[in-house]
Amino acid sequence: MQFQKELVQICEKYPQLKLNFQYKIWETDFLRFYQSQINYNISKTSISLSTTIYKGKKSYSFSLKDPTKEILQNKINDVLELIDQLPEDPDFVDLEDDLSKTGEKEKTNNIEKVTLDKKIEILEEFSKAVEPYDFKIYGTFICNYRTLYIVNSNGLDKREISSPIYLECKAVNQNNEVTVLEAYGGENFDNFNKDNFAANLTKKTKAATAEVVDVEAGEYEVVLAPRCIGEYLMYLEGSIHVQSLDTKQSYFEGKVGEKVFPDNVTITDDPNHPELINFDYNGDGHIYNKVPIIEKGVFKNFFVNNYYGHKLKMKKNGADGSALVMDTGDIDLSEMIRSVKKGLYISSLHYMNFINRRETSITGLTRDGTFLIEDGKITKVVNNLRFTEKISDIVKGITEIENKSYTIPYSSNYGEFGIYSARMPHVKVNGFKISSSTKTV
């Protein structure tokens, strides 16, 4: 790549300085649908470079769009007439320094292998399965294929290749509105299986046509899906990250090596997992590796990145929670549910907000469908309740994980929609928390 080289000898050319730059060619083809047609499907390629230039412990950073050697050396000459003015960062110590790189293996380019009339072959078959309980399909079917370049000043050239698939399948009551959620994500299409998810979602559609009632406020023991653990988790994340040292926010600062959950619990980050979105590199351009974060209940790492590593004196560790996999519990889904005598299935997580970081404590509502479960089994659909909870009281609460995991997807469909994903099992938890209902499907 041309001008990853000459990003390279402008590193050279301004020994006085810190550059960081990361190049970043981004692929997507984004199809939408609503009331089972396509809606519209957009296919779009950007270019962007993102740089801080440190000279001395002050910085400026900036972003370009298509840039060129003549609009880099322009902005460069720009920021060096004016960084002296600018205060200096007293905890800024250096770049990323590790130049060890993976692998950075080819990947298959989904746009090309999940073609438009593939998408809409496996969208017909969803819409024809839902129909007869008059339901239509609405969502997203993303393909993204992006290189990503990462090089410094202190001789960092790693490029990095991702080819994430986002595929999120809504099916709508056309009489009462009642919503459920089938979601798909990963890099090998290899491993998605149509006839699953079809499965899943008709299921979930059938479930979804019987009475709609309201519940008290009150706890409730409840079965949370895999994509609901996985949020909580992610949001839990933010305690996890060496930051929340620094600003006093980590639910779990002081508590390394410390039992803080069952022994059932055990979580690690795991970018180089089979099933799901893989990354070689974290922001900084250090090696990803997998790391424990929870093991049979005991905390054992933060995510330590190159800034907060030197500031904070900790090994930094490459680590970013981008990959989250929870261990497999011994019961089956059925078997979980049957055990319930009277509690709720929560499908999906809807405006979650903090209450209080460092305690975890959040609110939120549920979403896409939430069922009532009376003597062992799902028998009314529960208009969308709003909780108040602390995640960590959440994941202590845990009583019974699945013998299953699946992978999960996340995207922020902003920008370049950024997509990432979670192997996650149902997990099923006493004593959470219900505050009111929503009175709305």
Second form
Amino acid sequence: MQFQKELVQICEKYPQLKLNFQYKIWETDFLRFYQSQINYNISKTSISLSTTIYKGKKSYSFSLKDPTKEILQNKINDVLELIDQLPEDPDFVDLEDDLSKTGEKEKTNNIEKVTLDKKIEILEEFSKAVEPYDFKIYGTFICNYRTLYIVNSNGLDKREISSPIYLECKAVNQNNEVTVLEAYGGENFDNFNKDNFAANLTKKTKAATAEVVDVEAGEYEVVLAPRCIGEYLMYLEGSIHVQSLDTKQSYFEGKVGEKVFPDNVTITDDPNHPELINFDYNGDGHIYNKVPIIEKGVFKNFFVNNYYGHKLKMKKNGADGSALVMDTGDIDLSEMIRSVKKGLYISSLHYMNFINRRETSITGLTRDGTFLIEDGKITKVVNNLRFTEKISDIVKGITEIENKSYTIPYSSNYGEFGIYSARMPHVKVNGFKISSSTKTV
Amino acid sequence: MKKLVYDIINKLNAQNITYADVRFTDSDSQQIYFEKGKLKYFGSDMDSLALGIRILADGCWGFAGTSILTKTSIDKTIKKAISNARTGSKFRREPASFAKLKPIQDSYLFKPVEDPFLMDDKYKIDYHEKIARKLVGNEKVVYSYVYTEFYRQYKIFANTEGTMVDSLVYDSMTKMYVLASNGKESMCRNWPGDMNGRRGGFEVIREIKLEENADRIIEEAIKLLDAPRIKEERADLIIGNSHLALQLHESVGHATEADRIYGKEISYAGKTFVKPAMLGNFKYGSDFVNIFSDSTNKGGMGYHLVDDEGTPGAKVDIVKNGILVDQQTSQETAALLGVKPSSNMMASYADDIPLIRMTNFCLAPGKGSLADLIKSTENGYYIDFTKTWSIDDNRNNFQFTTEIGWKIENGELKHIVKEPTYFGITPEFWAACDGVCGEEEWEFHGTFHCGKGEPGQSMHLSHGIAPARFKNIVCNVKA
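Complement to the form predicted on its own: the form predicted in complex with its partner chain:
What follows is the entire complex, opening with the chain shown before.
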């Protein structure tokens, strides 16, 4: 790649500076659908370069769209006129220096493989599957393709290609708006089983035709769908990123090696997991390998990046929580539900926000299918509910873990619509605090 | 660039399409971030060019955008937008419609008092460093930051109806934050709140008076560590401008975006409890509640000559004397609802598709000052500065926590309370409003970060707001 070579040459041209480049070529084909028809199709392309220049401990950063070498060179010259006047960042030590590389595999461009016609054909089938229940489908079907080059003055010269697919399909009752969700995420479309997807969506749709009831605020025994426990853990990630130690916002401060959760809870960050969207490097360009986070309830590691690794004198590990995996337990989902006398099955969560990050206290809502469990069976649909809880208490309250796990895709939504995934089982939690009902589904 | 946009429109006019619009944006931004008194980030994103083409053909919308402005890339983008619409029409049951619009040719170029992009960078750094240094030094303050962002966008909009409008706007935002800790718990304070964006240049930063409020937020954050919480199950709440802007935003602004009624945003942003049959009769709030969308007010970041489909800027009542009377609409949703389009279709950048967005979404002023409102409150709390927010998929059930509150007894502010948290159901909450302060308290608060859409867009928008009182609100929720 010619521009990548030019970035290396620019690094060599300025031995007195520390330069860090991230050069991205990105495109997306983004289909949104509603009422079992297309809302709109979006195609976007962009080329961008993010640059940080350090001169000693002084720095300046800038972004350029689709730059040439000359434009970049001129911008660097402008920065050199300014940078001596800036105050230092005493905490800066050095840029990333991990030169180890993965295989930097080529990947199929799924925008070309999963065409708009193909997407329409699939969505027509899902639409027909839920139609007999008077439901229509709503959602998104996205393919991205991105090539990222990371080049810096410490000799990093790396490339990462990604082409994730994200399909989120909601079936919505046309009379009362009860909603259920099925999702797929991955990079190998050959693994997408259309028939299974349609069968799961139909099964959930059937369950959503039950009577809609309300429940009182209070403590409930709940079965959390894989998406839910995954989302809670993603929110807890804020406390695992090493920066949270520096900002005094980490629940895990001083707890490395300490028992924080029950014995049955083991969580790793595994960017090479065969069922997940894979990553080669973290944002600094450090190689990204499997790192244990919680082992049998014991907190093991923070996600340590280059900057805060230096600042807090911790060994950097390249982990960044983009591929969380929770170990499975030993119970079937049906058995788990059977063991609940009166409780709730929660499919998905919405609009969570911290009340106090360090204490992990949070409020949020259920969404896309909340069900009442009575005498071991899912019997009714429940209005969406608000919870006000500490995530740490939710994880501490896990009593059972399913013997099977599922790939849960999720998206950062903004910028380049980064698509990630987690591998999670169903879990049963005691004493889950519902603080109010929304009175709506 | 106008010629480029004009040429694309001409090419599109030669195709057999129902409607098309073309936008070009050239955006600049600069960010300054001091953390714990030290400069951690100083950077810019200049001359960020983008082009977007939206097509309505065969009853379906198609869109393509790019930041690569070569001839090859532009031709590819035109073809892609058309093919996205035509191919998509195979899975479109109800054809999208678009009423004819009156063509407009006009220009609006905003001039800030102090252009931050022409100012000396060293001056801006020194200005912020002085404030950042004021925030450190107290041993109980364990973390602090000052963050400022300047933004400028030049935009050209044209459509196949004959409209061609260009505009230049400047927006600025700033915020400082301190976190105090006693080793057991931590409490934060910020200034001027999360709705900290304003139309303008560096003058906005001066008007927000960071330096003058630095000692105050440090003192309050430390005092909050030992402050009590609200004990009552229910209480009367007076909500200050900074937080009430967010309350308005979440529980009325988003709830009255018409695309949510039709499920267009279900997959990410959500639905709304508002239904078409409610227009003209639904009691959204008390008689004191008057809410409007106003893209004609140049004081807010939501001002425009035309929105991003060519509808002229408009002032539209949404809630009149407590009754829901209209929605924020696009051409397409206005036709479905049988109302006049409200000029709310906006995109963040040219390579984003326009969505129904708040522009200047305002609570109309009532009467009297904040001091008068407090004085007339026998027992309650004055709360402000958002700490956390959450609202359900239908914009019906919300729960907010502010950083600080003040107990009101017999019309006087007494001691502070920590993390006041309240919960409500949207129409019940607005029905509990028994007073909105007057013109003297009414001002624009705004954000750079209203998220909506997929791929997500962060929109700049403003809220005209004055403090208001709400009676008997549930306010004792704990994790």
